[in-house]
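Quick heads-up: it's one chain on its own, the form predicted on its own, in structure tokens.
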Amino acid sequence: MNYSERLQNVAVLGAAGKMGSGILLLTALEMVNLKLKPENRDKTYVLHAVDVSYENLDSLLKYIREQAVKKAEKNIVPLRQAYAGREDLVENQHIIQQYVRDVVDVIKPTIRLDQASEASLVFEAVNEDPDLKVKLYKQIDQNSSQKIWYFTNTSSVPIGRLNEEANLEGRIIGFHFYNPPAVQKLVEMIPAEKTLPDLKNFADSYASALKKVVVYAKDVAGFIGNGHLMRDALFGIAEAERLSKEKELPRAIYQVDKVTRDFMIRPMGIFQLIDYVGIDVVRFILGVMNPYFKDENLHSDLLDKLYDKGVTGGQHPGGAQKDGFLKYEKGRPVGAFDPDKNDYVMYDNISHQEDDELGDLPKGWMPWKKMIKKKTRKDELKDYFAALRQLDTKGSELAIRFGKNSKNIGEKLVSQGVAQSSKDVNTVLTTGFFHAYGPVNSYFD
């Protein structure tokens, strides 16, 4: 079965979810691109969008139509060539409408899992629950007459474990899209020890067709992205707890979040990032990873405490940020949670005092949004961090501590063979997390 044939019958599990919808979109676009080639005009392409409710799937199709229109508008010239034989398609708008119809037509929404058993390729983007994933693979395989290939979007569960527990005999590979899949350029690819060579070759071809930046990771729980993020998050929590011995926890959270955002020139402070991912999700991923690292304690009592109080972070269905460690108004942090009082301490009441204690930002500082656009970013960052190291302030001290620990995490991922090189670690953090610089650098020597 060649590349095009493998993509003639595909299923996406969790198709209406945040990740699944993007995977479904990208796959539908690729299937239509193949179908529009002269040699494939008489072939049928089917994409089963599998989710738990038709209500979710209705919203999904609206998203697919909107994104297909945008895709067509940006690619009208090649689409005009692809539809050159259609005399009924003269105006650009007619071509766009036809392309959108073609994209939507390949998608078959369903709440029946057995539809996935007809596919030759299944993308799995369900919850980060190993038992659930294995259960779904087994159910699909039991009802299939063919040896289905599986792409799992897991960001933490070892692929070898899924392969063994579902008895897939190497028919699975980790293909971790970053959020949102339709926009993010990065894919973290994780072949298990027994992953079939043909499956890996197909995954390479699919990633190339989507024009993704691919970083290969060893099949170790958490891989590169979460291997770094989870430890970075735990260090941030530990720093806040250390500071809370001399000040109230909300003030400590404020300081650590500000330092990791402003002093370190990141898109988000570490507590805002934890909230964005979801306190519940971070806690669960740590639970998946922890048994595999006997020399580390990948656990946080503070995360447990917030979770037990129903403070979970994450996003509302419309994309707005839910309250977590921080309280948000119009997407911006305005307070920090005090678990003892079960309420938020508003920044208006503490920010001036905490900013004074941290001290001024170094000379040459600019916000992440501005720094990321600078063509001379490497030089700007080199000068900035040189100035940071010259300061004798609490803010610079915390930033240097955090930067050194972040660097150590990255270097350990390389020494353990999880990442093939420091460059790969830096690519994941700069491309997947939009950092202005990678953690393995000379800024914090």
The other form holds:
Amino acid sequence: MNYSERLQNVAVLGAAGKMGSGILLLTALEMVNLKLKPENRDKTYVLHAVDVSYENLDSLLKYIREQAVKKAEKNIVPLRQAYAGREDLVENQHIIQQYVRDVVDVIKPTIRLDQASEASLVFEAVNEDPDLKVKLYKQIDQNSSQKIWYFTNTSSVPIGRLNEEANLEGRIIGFHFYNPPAVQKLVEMIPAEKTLPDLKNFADSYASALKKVVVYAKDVAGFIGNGHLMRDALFGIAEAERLSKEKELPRAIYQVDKVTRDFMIRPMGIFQLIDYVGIDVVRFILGVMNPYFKDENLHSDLLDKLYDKGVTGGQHPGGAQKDGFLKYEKGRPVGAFDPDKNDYVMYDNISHQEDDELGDLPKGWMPWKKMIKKKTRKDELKDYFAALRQLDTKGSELAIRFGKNSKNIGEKLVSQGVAQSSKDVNTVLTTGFFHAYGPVNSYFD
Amino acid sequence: MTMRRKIYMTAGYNTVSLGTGRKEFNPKKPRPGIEHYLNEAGNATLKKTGGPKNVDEGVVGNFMAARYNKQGHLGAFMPMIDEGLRYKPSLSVEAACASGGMSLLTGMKSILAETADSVLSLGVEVQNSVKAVYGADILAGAGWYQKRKSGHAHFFPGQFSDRAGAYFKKFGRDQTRRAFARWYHNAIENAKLCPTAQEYENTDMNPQATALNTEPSPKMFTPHLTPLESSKVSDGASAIAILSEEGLEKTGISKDQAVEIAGYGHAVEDVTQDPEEPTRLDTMKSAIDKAFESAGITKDDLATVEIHDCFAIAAVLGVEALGLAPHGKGADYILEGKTARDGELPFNTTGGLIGWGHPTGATGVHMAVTLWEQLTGNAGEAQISIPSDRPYGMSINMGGDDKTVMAIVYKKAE
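Having displayed the form predicted on its own, please output the structure of the form predicted in complex with the partner chain.
Every component of the complex follows; first up is the chain already shown.
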């Protein structure tokens, strides 16, 4: 079975989810891309969109249509060539409409898992629950006469474990998209020890067809992305707890979030990032990872405490940020949670005092949004962090502690062999997390 | 073709050319429609000429409102501008991007035929109602529909990219691209002096370098032209009063605030045919020659030109069609700075189609308004000096790929 044949019958599990819908879109676009090639015109391409309810699937096709229109509008020049043989399609609008129909036509929405057994390739993007994943693979395999290949979008579960428990004999690979898959260029690729060489080659071809930036990670729980993020998050929580010995926790949270966003020129403060990922998700991933690291305790009582109170972060169905460690108005943090009072302390009441304590931002500071657009970013960052190191303020002290810890995490990922190089670690953070600089640097030394 | 009766133009007005580049333009928010633009431009001119009683008939130049705005029958919008225009004759005319020129021509013909002493001439187009990728379909109507299928996704940019490619091959790519960059530079420089221009707020300190560093992308746009070397997608309207001697007197506007039409040339070529020679604009040359002959002047009598630079290559070929440079030397002429506002013969002094904007059906009228402003000293910051020994201005308005061309020669009225 060659590349194109393998993609003739595909299933996406969890197709209506945040990640699944993006994977479905990219795969549908790639399938139509293949179908439009002269040698494939007569072939049928089928993409099973499997999810648990019709309600979920309902809005999925709307998303696919909107995205396909955008894609077609952007690619109208090559698309006109692809449809050159269709005399009935004359204007750009005709071609765009036809392309969208072609994309939607390959997708077969279903709530029946056994549909996936028809596929020769299954993308799994269900909840980060190893047992659920194994159960699904087994069930699909049971109903299939062929040896299905599995791509899992897991961001933390070791692929080898899934392979063993589901008896897949190497028919699985970790293919971790970043959110949202249609926009984010990064893919973390995790072959298990036993992953079939042909499957690896196919995964490479697929990633390159999708024009993704691929970073290979060793099959260690959390891989590179979560390997860094989870430890970075735990350090942020520990820092806030440490500071809270001298001040109320919401004030400490405010300080750490501000330092990690502004002083460190990151897209979000660490608490906002935890909320964005979801306190429930972070907690769950830590739970998946923790058993694999005997010398570390990847766990936070504070996360448990918030989770038990139903403070979860994550997003509302429309995409708006839910409250978590922080309270949000129009997507911006406006308060920090006080677990003792079960309420948020508003920034308006505390920011002045806490900002004074942190001190001014160093010379050469600019917001992350501006920094990432700078062509001279390297020099600007070098000067900025040199100025930061010169300052004798609490803000700079906290930033240096955080920067050093982030670097330690990165270096450890390399020394453990999870990442092949510090460059790979930096690529994951700059591409997958949009950081302006990688964690392995000399800015904080 | 001699002018058997004097024709004057005065009281010109341009709305803002709205589209990308203008700060107030937000593609996601609702914007004014053609009604707004017709009202604004029409009323501005009426106000200066003494109101509807001084208007015998109206004419609206428009290319594709039928598709951009799902609106036909534009002539009947005239009484909406002022109810004093009810029951007066009014019509709309179309010749693709030369529709504005046809609006002027229709007014001029009414004066020449002595069927009117005053005509309110308008041009309007509202293009931002659709994304550019669909606008390309609409604008492709300026070509032959039978060729649409084999044409480029961006149909007209594709046509002129072919011309640019042919010119590159024949006369050298580097030199020509440098001329395009210089042309873009002049367009932005001039637009920054005109508050209604789409590029008025352009902050690029070195547009020439920007254009030179932007390479054409065959996959995203066209093989030989970049978006910077193309006119803009614009919403806007222009209006001007076209008057006989008697008509001008009625308005009470003094002659030194009017221009006189010294002559014109109108030429049309078969829309179903490909250009005979892609590196020449033969129809444009024909219209220009007729206009010179009709006015009894030569290129050496011109003080300024408004040329239809829908694409930078059209400007290069236009310079040659005017006889200012031999075939293949138009790029040099531009590169030498001769078309700049401080050059030998300033072109497009408020930015032209690339800098001011190109609301297709309005462009011909916009050119007349700009020349009226320059020749009567009403061009504000964009004002150039008009040498007394060569006092003429010329507008060259092109429809389609050199298929309809309207060239008009103006001078300050005496």
